[in-house]
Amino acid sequence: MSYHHIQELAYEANMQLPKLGLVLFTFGNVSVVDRSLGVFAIKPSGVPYEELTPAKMVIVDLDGKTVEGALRPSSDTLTHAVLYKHWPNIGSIVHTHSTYATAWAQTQRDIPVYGTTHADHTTAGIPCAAPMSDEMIKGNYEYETGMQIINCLKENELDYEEVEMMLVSNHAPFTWGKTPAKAVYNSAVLESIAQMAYLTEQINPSSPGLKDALIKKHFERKHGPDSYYGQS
């Protein structure tokens, strides 16, 4: 059986990651799922960026079960196995420590939606997932980190597909899509609303949200049934 196709995705959709400045040293990871063979390609744990290669991404099921590979995969693996079971639709899990967004999360804070650039890609604050208990923490932790995201976004009433990214109380953000590259822009995305917000509330930290009438009008113009940005 040959994994190569998603290996190689997910070396480049990885290798992206210190390119666009959102992670540092062996910190993030991303995998790439092949629904059809039943199993994700994942940065192997604590490899540097710069010694990864196609080979060394690792084969997991959606158990979060080695498949094929010699080295460990990522410490997060089991985060992205319940996603990906619980997830039909996503094809790709990008998961930093970025600068912004992980101090929004260390915040326990949701990100308002402060302007225009952040209403282009969701009408919703960036929500931010709730503390873990200890009892969760304690037991099997990236498993219920992954349970942690699909609850925050069932509690807010938000779809997967609608919202790509959130944040996980005290840890960092994580943003998926139905392909790695737009996993990874997600990401990107995320870190420059997180800074821009960020930002707004030093100049002024009663900034009032953007009103309903713009959010509506910035997303649809993108996302919605007569939008019109960009080239057809």
Second form
4 protein chains.
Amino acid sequence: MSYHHIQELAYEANMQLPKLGLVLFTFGNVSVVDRSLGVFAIKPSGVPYEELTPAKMVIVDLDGKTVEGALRPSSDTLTHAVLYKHWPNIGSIVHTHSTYATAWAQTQRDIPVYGTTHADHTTAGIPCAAPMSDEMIKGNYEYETGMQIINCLKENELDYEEVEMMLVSNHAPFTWGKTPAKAVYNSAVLESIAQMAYLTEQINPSSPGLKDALIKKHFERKHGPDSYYGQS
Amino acid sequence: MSYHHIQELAYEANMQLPKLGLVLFTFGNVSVVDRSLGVFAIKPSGVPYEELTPAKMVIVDLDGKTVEGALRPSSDTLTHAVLYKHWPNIGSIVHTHSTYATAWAQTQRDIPVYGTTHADHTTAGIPCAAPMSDEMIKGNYEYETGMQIINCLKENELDYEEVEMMLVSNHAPFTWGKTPAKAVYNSAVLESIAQMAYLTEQINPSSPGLKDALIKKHFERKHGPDSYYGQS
Amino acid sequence: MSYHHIQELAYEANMQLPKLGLVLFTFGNVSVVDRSLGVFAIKPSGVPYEELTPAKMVIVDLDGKTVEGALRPSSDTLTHAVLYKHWPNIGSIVHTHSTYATAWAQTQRDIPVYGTTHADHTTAGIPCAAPMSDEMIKGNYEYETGMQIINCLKENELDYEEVEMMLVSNHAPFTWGKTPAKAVYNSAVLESIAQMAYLTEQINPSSPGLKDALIKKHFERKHGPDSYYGQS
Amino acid sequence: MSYHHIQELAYEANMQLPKLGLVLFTFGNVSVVDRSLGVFAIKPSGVPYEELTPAKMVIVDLDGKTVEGALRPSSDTLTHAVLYKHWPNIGSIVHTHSTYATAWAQTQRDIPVYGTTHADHTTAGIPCAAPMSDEMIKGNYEYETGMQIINCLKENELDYEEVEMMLVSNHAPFTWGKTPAKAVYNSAVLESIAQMAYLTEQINPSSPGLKDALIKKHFERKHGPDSYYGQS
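With the form predicted on its own done, generate the form predicted in complex with another copy of the chain in the same format.
To see the whole picture, the full complex is given below, headed by that same chain.
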């Protein structure tokens, strides 16, 4: 059984994080799933980006058990596993501690929709999953983090295929997508949205937010049957 | 009919945006007009900057209809077309989602004149066009965006040849100029002015703004018959 | 007696500071101790990073007296000496004037624990040592700075092997570690934590901070007998 | 008469400004004086840094009249001339519109002494010269700007050899020094001090500022007969 294809993809996607300024040292990880094999490739834990190679990507099954690889996988591996198991249509997950998105997560607030940069990507505020109970933290913490993300979307009646980015309270952002390129793209977009929303509130604490009609318009320019952004 | 000259200019100007730190991914576009041919060259929609070539620039007429090019033009094309049609003396238009200018747009506030860096470029605050009605948004949105820009200048009794930069509410900045170099320059200047104005209000919320005499002096140093900035 | 080994280590660590964006001009210094020889190597005072060489690192004993070297050692040398003398298990010390950590030091406030990025590194707020009395400042200032750091940790009942970073009121941060790589890492992490905490309070002045259970969990993921972060 | 020596120095110093991130486009200028010849070399007006050469530096006398050079000198030339004429011991002047220092200038506030980074360079707050009267602005504006700087220092009973950096209300910073290297260094230090002071007030609006004893101590570490910073 060869896993080279997802190891190569996971390696390339992980290496994008420092290039995009989204990680300091080892504070982030990307995984890429192969649905037919039922496994994903993920960054090894605590290994600096400059020492990564495709072969060092660890292969893990959807219960978070290592299938192949000499190194220990990311300490966040179980969170990735839970999301892949519950969300059949995602192909890749990214976790960073990028500065502005992490600051918002630390405030326990959703990021409001203040402009079209945000609405181009999702029609909702970026949800911030509630803090976990002490029992969840002391129990299977990384598994519970995944469940917290899943349940937060459910409670907000949002679809993981429409909202591909979230904050976890007092922790940091997670993003996902059909492809590793899209999942990494979402992390960079979230960081930019988070910075702009911060500045917007600083300049005008009573900024009115985006009209519903404009939210709908911008999202439909980029998504759905009548979209006209990009090359079809 | 050859459009190479404006395709080359539009390509070069578009490539300046990531170099100046004004765009993330594909969030921006530059167009360059040829008045004698009645067409402009504009970035294709959603194509990453590193994949652009002069030949990929789409040729569009002043009603926004594609004249030449295999790719779909920027989704903001009609906004460019409207501005070229109404403002006979501009040669190029730039649209970005640069961080600080976009944050100001999201607040629906004009950027006040706090210093000479601003007054060197325009004697007025940078206007923020009002939010559109739902009818305008659901209708010909990009056309209406252009009309909103034009009407906002009119209402403020400002001349598009004197004020070459504006914000669109909850959206982002547009700038223009006689040449592509000037239009791109204006986008970078606007971002710098927007950052300084933000910091000014944070440090001193009752900052007094610039005296009229100083606004006039600095603008006239750079513009008009008695200017003495630059090489004549 | 050869000191090349610590000179080389100190040189390499000092050169990391400008690469990580932690210093402007000469505003920082790293030292590396050899416990068996009872000396440490430290950056010479006021020499630009681009002119440094391993041979220019000054060798100083734990009372701060120069043992070898043609150049004057860092003006902060006595602070380093005091810390090495009182804390037998540290191998390296870093001092910078990095922007966000220095701003916090200037406020005389501890940095609260707002998120897991912080809790991954220490279970406590980053302490800010109290301002010195005029007598201490006029006396042996750099020695007293070291004592202020040591006493602040004691008063907060914190262990220098668990909390490896601190602020000195109205001055700037100091960090340390068993190795030069760890001490430099701590300076970069502190700067990131300081920036995130600043943004957190700006976005939500009543941000609740991290639950005790989560502080404990994240610290134990990375540290202690049951840690599972990184490669063992 | 050859001016190559000051043209070369002025060229080198001007080229440092974009490298240090202190200027956007042409928003800054450095001059270098030769006291024995009674002239200074200054950047030509509005010429991009990448097109500068030593030969393009304009030679001007202390009344601001061009002595040699095909290009028009910086529009701020008269301000430089006034300072050279009144302050016999300075060798170079730098003017930028660096972001944070300019934001402070726009608030019309002095930058308070919040920490040792500031006190290492001057014992006083960074003064912000008062706004000019309309008559001064309409008159010999650049000459009056120089007089405003000189008078502001006098009113604050500060010596231009001790305080080598200032803000001009609603305009931007000026710095100077015995050498071009020192004058450029002062511009970068001022920008850093300005950013830290801004952050300090944001984090804690009632930050207490630096004790007099510590201001004195840090300044004397670097300056005066008992200084022990740097290599003697």
